[in-house]
Amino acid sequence: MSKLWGARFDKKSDPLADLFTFSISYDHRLARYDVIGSIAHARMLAKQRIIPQSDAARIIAGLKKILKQIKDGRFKFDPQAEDIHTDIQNRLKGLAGAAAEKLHTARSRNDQVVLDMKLYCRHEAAQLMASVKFLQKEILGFAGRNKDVIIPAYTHLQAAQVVLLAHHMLAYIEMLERDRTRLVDAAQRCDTMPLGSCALSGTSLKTDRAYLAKLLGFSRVAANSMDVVSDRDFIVEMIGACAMIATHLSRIAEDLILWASREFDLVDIDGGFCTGSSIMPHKKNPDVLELIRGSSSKVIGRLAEIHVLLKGLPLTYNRDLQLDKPALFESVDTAQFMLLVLSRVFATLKLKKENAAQRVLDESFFTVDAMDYLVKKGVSYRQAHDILGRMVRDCLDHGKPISSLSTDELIRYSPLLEGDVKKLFNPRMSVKIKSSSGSTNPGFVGRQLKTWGKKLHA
């Protein structure tokens, strides 16, 4: 197989060297994108009379064909290829004869990957919104499902209050914003045209940059020939992106486990994403969301990686580089599966209303709620913290509820406790009487639920 250098040469490359520096297991997947920035290639070249017209289109009907076997799946690249960009090279000059050896004019393989990998971040990060979209409106209809439903909220992994678990899931759906807009950012920075910096000082060949940007659909052409064929910025943004998302999903996941386990009892996960014990026959555990907690180490990983590899590279281009690959192609993979399969979670999960009631009837949940029915009344917040810590220490430390105390015996702890204190010692009271903005009242979660209902469907 032919390489595209190799004339300086005496002698064939070491095979164990071919072995070691061939890219082409990995970079096949940028084949889609290698071609079409070929063909818009070819047709400037051709615009700017740089090679005849008459070759221009047998390199473009011939990648054409080739584009045609990759969107068919029937495209399978060559093993014995150096990479991509080689592979497509040698089946083109088949397709298209000695016309194909002109393609490669006013272009290096330094400016040409860096499109390539431009071109896949862009369409990846258009595919990845689209999960978190989809994944935001499962997480979306299981709190509609369960939209009056109050459940325990921890700090600490304690106890602390109490909330509607739309809240909580208005929690994930914030986080995957965040998220679905990172990806945002990431693809901005993509859109930045690198063809024509050649190896790296551009072309003495008058080429027209802004129509290949425009044929590509790039807003801007790279203004630095040296920076944009070494910057790799861009696949450090997208893998961070990914690297973000798998955190979230790894917090969600651990949430479900707890919530799924016999101590919690608040969810049920579907049997189709749990697995059994091959010693314990009653066991079902959740392990997909214990893998997708262990899968977040992996793109994280990755981030960590790509950090290391760029940060002693002198410019310009440094075959280091081809390595930027794996990181990406993998950070990609492991997010885009870990949304889609905790999406069949949500949409699939069952909520134990009846635990979940059981579970908030602790009266300690309540004691910030008598806090500030004490402040209302002019004490001051550290005092209101001390009453209510002694009534704490006497009551519920001893099993005793602070609803069943007599009007005598709570004014024993403040005069301004009377009787009307122990009705908000009920859940339903406890998110009724928020009242700051972005809390736990249904009013407020209720429409907020509205709001990312028309955003999301929109």
Ligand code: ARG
Given for the second form:
Amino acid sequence: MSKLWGARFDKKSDPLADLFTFSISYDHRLARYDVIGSIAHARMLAKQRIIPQSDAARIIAGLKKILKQIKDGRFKFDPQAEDIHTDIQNRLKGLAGAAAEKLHTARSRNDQVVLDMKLYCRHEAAQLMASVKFLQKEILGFAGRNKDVIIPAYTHLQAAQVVLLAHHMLAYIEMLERDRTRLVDAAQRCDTMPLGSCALSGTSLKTDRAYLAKLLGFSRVAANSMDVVSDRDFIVEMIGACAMIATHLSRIAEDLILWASREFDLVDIDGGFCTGSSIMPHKKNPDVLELIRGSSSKVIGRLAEIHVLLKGLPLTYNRDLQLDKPALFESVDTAQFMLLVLSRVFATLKLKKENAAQRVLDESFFTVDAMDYLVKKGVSYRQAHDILGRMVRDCLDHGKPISSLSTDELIRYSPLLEGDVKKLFNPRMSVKIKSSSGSTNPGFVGRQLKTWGKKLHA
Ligand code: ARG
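What I would like now is the form predicted together with the ligand, since the data block earlier showed the form predicted alone; can you produce it?
Every chain and every other molecule in the complex is listed next, the one we just looked at coming first.
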């Protein structure tokens, strides 16, 4: 198929060079944005009398036919075309005849491809935001179904203190909310209209960029033609937002993988999201979650790739930039897939409430509460730490629960330790006495659940 630049050369391009340089095998995904951009461009050209109204009408009618094919799924990209811009241009020739040759007036593929990519990012950012919200809802649902359950929480993967399961789930919801706002940000960075920059310096033809921005739903036009044809920051940010989602989902998956182990035994992952072993008949493996964790590496790798791709490029457009697409598409697709799969895992996840109830009876979870008890009686934090430290060590050495110490035994550690301290060695009490905002206090957590419920279901 004809290239958009063939006349300059006295010989055909080498088939191997074609194979190496063509981007159609992946940038065909930009087809609908390319057509939408071209329809607006043709309208603008006619309004400005750069091309005759009749030619614009023919071009637009042809482009609309192509758009319909794309929307109906009938569009088959031509593997012989160099890229999607060439493919659409060639097709239009068949539909609009000679008029088609006027479409590319006051435009270059350099500003055209940036437009396509920005339209794509804007659309995908909205899709990803919806998927993030969907996952937040499923997590909230899981929290709500297990509202009063208390679980152990860890630092250094050592049992630390007890929290409400809902508190732990609300932490995920906060992480995801930041991810959502990162997507809002990334989409905002796509909100400058590139067309009119042409190859790099602008055009001497009387285009109307503000009109184009209005037609295409951008709030402003890009201020510098050189910047806009070489800027791929918006792609870095979009992949960055995907990488952060992927990292978060990987951490959540890791929690669930641990909780599903026989050692933790806190959750039961639905059989539909597990696999068996070809040799060990007893195994129920959390492969789906492991692949969520594993998939994150693809997106994180793509983020490194796009930085490396850009860092050595002189202004303005360089063909290297074509390789921004596989990086972006894979990042977006992977993040989307991960979000949807993890949503299903949460929708079907079962908490092993009895096991959780057993686990949180371990009294070492409550030493900080006992320290606070002493601090409230005027003991310094340092001293309180020493007192509890000695108590825990003795109890561990003698295999004795702290709550079994008699008043006399307690007084040996500190005269301020009275019998009522033993009330604190209880998981329900431990969450109840937390009073700082943002803590695991049931009243506070309950309000958070309500607030998020309203926000997510609004
Ligand atoms: N396929 C190219 C890309 O994605 C389109 C722009 C080509 N521009 C050029 N001057 N060769 O970057």
